[in-house]
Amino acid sequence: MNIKTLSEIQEEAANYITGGMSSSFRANFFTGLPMYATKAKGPRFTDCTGKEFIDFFMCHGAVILGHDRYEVQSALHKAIDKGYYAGFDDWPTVKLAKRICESIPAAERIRFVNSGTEGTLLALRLARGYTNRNMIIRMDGHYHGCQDYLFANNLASKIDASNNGSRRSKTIGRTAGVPEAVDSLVATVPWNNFEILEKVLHEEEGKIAGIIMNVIDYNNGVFLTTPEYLHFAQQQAKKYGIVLIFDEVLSGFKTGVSCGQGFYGVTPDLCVIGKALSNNVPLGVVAGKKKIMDRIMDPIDPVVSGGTFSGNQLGIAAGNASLDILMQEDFYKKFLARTNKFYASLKTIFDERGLPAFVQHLGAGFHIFLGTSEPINNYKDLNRVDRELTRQFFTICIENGLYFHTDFTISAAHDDSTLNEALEKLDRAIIKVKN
């Protein structure tokens, strides 16, 4: 079969795979087409038509060290060579757990899972089991995996735009197949709003099991909170006997080994990490206070946590190999200096070419908002973004070998030479879109 374009590949794939893709999130945000890749190395990948890209998607931000990092690849080979097995733990499992407990402030005890979605499901179950309550408070616009309880209002495009910040948000965008009854178990509130969080906690006193939020929202374009808000949520959770949960699946290891909670200096009761921990090999972790995590082993009424592939040896091997690199004394100092230099250079190019844009960034994650030169501080500020200009610009970037999708990410493999090449391509895209 002589297939030459990605659309032709999708057409063929759709004969066997629903939609021609294994995840509905793989349709590119700008072109509408899924990407089919045949090879990935360092900061680049090659698609199935033979075209090479500098990758700024990095598998939803999971590839913090670069594709096919030698140390991770070597660790995977060793795990396979010893006789790959699931259903058992091993000394490397204990080693990785110990290192996580030493690195993540919230981690007094941990449980391995396979994905962020599994992690947030277990975190909610633990909160309910620990408090013997049913309701969860979540933030309007925050994404917590492909799970029923938290599917509504899970992106900036699905917030309750009618909410002026004086009330809890309405349910927006619950997917087909999720029962309406789920809404009675979830209260959705605007992020960074002290008053409405306190109001809902008071109104639902004795019913709330947990509060879950992204400590840094990379999903929607690097939206930040403040230490004051996180401390307030922490204090309110303690006051009402509620479990505070930070979803760090995407924010984990973007700013340092202590993740977003270390960056802000606020420790939750539970957190969920994954993605960059194992450099894109399937692995997730729920970590938290011993008294909460111990509910898993309660002899009378345990919070059940199990799975055939939980703590799988490939994920464990990749996690240990990744932390060997991430925990090096000068890793983040050098890495983040390079990312910050890139962000500053990119902003200068936009300014010099006269194309209104704002480069929003923190650590290894960034976003480019077009049509405005001012910061995008909250989800409603997204109304200032020129969506058609955005689509045109990033479509041109992709055509010219720069791959953007969601969760814009720079990896440790993006060296100065690669980033300079990317800046040149971005400059050409700016010129083209202006013309």
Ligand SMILES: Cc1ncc(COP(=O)(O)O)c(C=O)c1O
Second form
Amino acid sequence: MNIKTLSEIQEEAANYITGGMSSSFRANFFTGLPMYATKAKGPRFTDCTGKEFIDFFMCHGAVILGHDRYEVQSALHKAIDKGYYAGFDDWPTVKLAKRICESIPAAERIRFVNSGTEGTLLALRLARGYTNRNMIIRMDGHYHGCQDYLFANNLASKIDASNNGSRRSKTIGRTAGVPEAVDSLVATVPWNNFEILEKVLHEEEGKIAGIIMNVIDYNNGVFLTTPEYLHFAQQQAKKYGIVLIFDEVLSGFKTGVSCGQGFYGVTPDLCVIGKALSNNVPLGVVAGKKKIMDRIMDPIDPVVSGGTFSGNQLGIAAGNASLDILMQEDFYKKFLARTNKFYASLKTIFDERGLPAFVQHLGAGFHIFLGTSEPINNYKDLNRVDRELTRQFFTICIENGLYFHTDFTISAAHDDSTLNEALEKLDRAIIKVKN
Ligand SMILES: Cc1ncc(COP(=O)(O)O)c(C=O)c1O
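What would the structure be for the form predicted in complex with this ligand, given that what you showed me was the form predicted alone?
Shown next: the complete complex, the earlier chain at its head.
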């Protein structure tokens, strides 16, 4: 078989894998084609046609330390050498749990799972089991994984755009296969809106088990909240006896080891982490208040949390190796100084070439909005973005060897010379798209 292009690979793969990809989110947002990669090292990967890219996707933001980081790779080898997994916890499991409890404010107790999705599912189950109530409040546009309760309204492209902020949002973007009964257990509200949150909590008093939100919304392009809003959600949750859940699967370790909750200084009742915790080796964590987590061990009516691969030793080994690096005293100081310098240079090249753009960023995550020079503060502001220009620009970047997908991430392996090379390529893409 003499396969040359990504389309040809997809065509061949589609004979066996539905759509030719293992995750429907693997199709590139700008080119429409799934990517196939054969090798990854540091800040780069090589696709199955042999083309090399500087990677700003970093596997959905999970590879905070760079691909194939030596310390993580060697921890994985050691885990395999020791017979890797008999289906039981080991001392490294306890060590990692202790370090998570020491670094993440919400973590009094934790449970390991295998993915972010599994984590948000368990967090909702815990909230329901703890409160004996069924309804969940979620934020319009926030993504929480591939799970039935939180599919609708799960991206900025699926928000209730007709909502002027005076009411709860309608269910948008329902997914085939999810019963309407499931959606009816979820009340969706616009994020950062104090009044609607308060109104819905009042209207549904006694029915709401949990409020879930992304504390930093990297999925849609680095949208932020305020400590005031998070404090308000915390107070309201307390007032109504509701469990406040922060989904930190993507925001975790992007600003520091205390994650988004440490950045904002507001501690939720439960949180979910994953991805960067283990530098992209499957692992997830639900962490939270002891009294809520203890429902898992209730002798009469426990909230069930379990699974064959929960706390798998590859994820645990990668988690410990990653934290060894992330917890180094000056890690974030140096890393975030480099990312911030890159964002400033990025803004300069757009300004110098006269292409209207806004670089929105926090910590290791960023986004480039084209067609506007003003901040994109909320999802409605996305209407100011020039979609066709965006598609053309990032398609050129990909042709030039810079890989952008949905959310954009810089890893610790993106050193100055890689970032300078990226800036040169971005500059060339700006010139090309302007012509
Ligand atoms: C905010 C957020 N929550 C949950 C998830 C689901 O995590 P996973 O893909 O590991 O199941 C993701 C994945 O992109 C995410 O970005």
